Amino acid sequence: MMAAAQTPPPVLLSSACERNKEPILAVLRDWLPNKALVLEIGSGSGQHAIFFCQQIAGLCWQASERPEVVADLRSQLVAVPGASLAPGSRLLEPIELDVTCCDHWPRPSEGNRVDALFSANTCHIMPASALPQLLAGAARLLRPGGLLLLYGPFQDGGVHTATSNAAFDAHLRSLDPAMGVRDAKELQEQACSLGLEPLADVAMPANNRILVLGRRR
């Protein structure tokens, strides 16, 4: 008997996504409302979008990426069979979104506010000057009571929580001084000024965390 052909790996593949998707899924199950509409910032390979829609029934996931790479993301998601998704879940067509460009953000209205905005491993890649724009965009687009969930490594009051995070921070800054592990306390203070309240700080494997913030009702 011939061996079954293996599914070829996607053109874009993030090993980090493969490692962290299960722990993140557990947090999403705890926090997302039923039939949630979620906007993901910086979807990259689309692995999170695909996996979460395969695991959570009724989930509607809007992936996004910067204009120069959104075509690759689109080709990844178009190839996903609808039958592989959980009952009632939908993968929407990815949109172009650069958090620093106001014109890229969807125009908030009662019909398109989202239940949650999720982003993984982007805060330390985008320049620190872009973080207030990310927070402001989330505050505009989230429905009252909606959630902002940010996954990645974070400092606390300028102090790294692990030596591996300190080394990672130094590596990022050697590549580009605009990058770096961000300060959770500073981020939460910025968020509060925009109407986003810190709700939880969830410890994750490999010295990562998920910061959960909620838009005031």
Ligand SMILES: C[S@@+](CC[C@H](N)C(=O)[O-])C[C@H]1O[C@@H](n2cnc3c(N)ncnc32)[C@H](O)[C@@H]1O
The other form holds:
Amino acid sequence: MMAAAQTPPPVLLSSACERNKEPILAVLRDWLPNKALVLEIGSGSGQHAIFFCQQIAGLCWQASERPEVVADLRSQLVAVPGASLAPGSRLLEPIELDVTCCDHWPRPSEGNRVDALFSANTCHIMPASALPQLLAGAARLLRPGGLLLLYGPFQDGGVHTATSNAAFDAHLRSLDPAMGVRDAKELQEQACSLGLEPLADVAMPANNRILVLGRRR
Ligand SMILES: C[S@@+](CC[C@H](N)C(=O)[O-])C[C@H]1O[C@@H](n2cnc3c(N)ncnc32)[C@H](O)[C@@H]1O
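Can you give me the structure for the form predicted together with this ligand, which would complement the form predicted on its own we have just seen?
Next comes the full complex, and the chain you just saw is listed first.
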């Protein structure tokens, strides 16, 4: 477990995280096994990691970020006192992980296989070419029957499910043509070819979803 440091409490950086953490928590409670080792991809501010470990007992959460920003994540998590976490829950030292380094994903600092991979609002930020790498990496790291949970906005068969998502997609592409709201059906088809199977598609507030995929046994 990370030691509590003599530093100020973490600054909460993402208002989106504050809005979506409770609805996501409810889905994690439904799907995660007791005593789960979870790897989070693109942990950002660390708010999800902290909140879920404060709310769910027996969770071992491995946050991660791209090498260029992992120090910011580490400084957020190091300020969280272990005593504030739920019984038996632990926040591991964050690791560097860029999903496009497909052959060199580091293992979590504990355990070779994880029970679940979680990632929020990353699919539309990373290029579309990174999605098969994310899925393949998940299939390598998940134990058989383990879960991949992807939170965010998604299209269906090239059609946006809400005008707000279409506007968000246009905004992302204007910032960087490599970003954009991804297609759930395309992602699920890619996942099937990589050893994962779609298990659920959970509607979330503000036209977001959680796609749940399971590693084949
Ligand atoms: C919009 S932020 C979401 C952060 C956090 N998960 C949240 O929900 O607030 C997108 C995140 O994706 C991460 N990301 C982008 N490309 C990535 C890649 N190739 N590998 C891992 N993470 C990546 C970014 O570093 C960033 O933290």
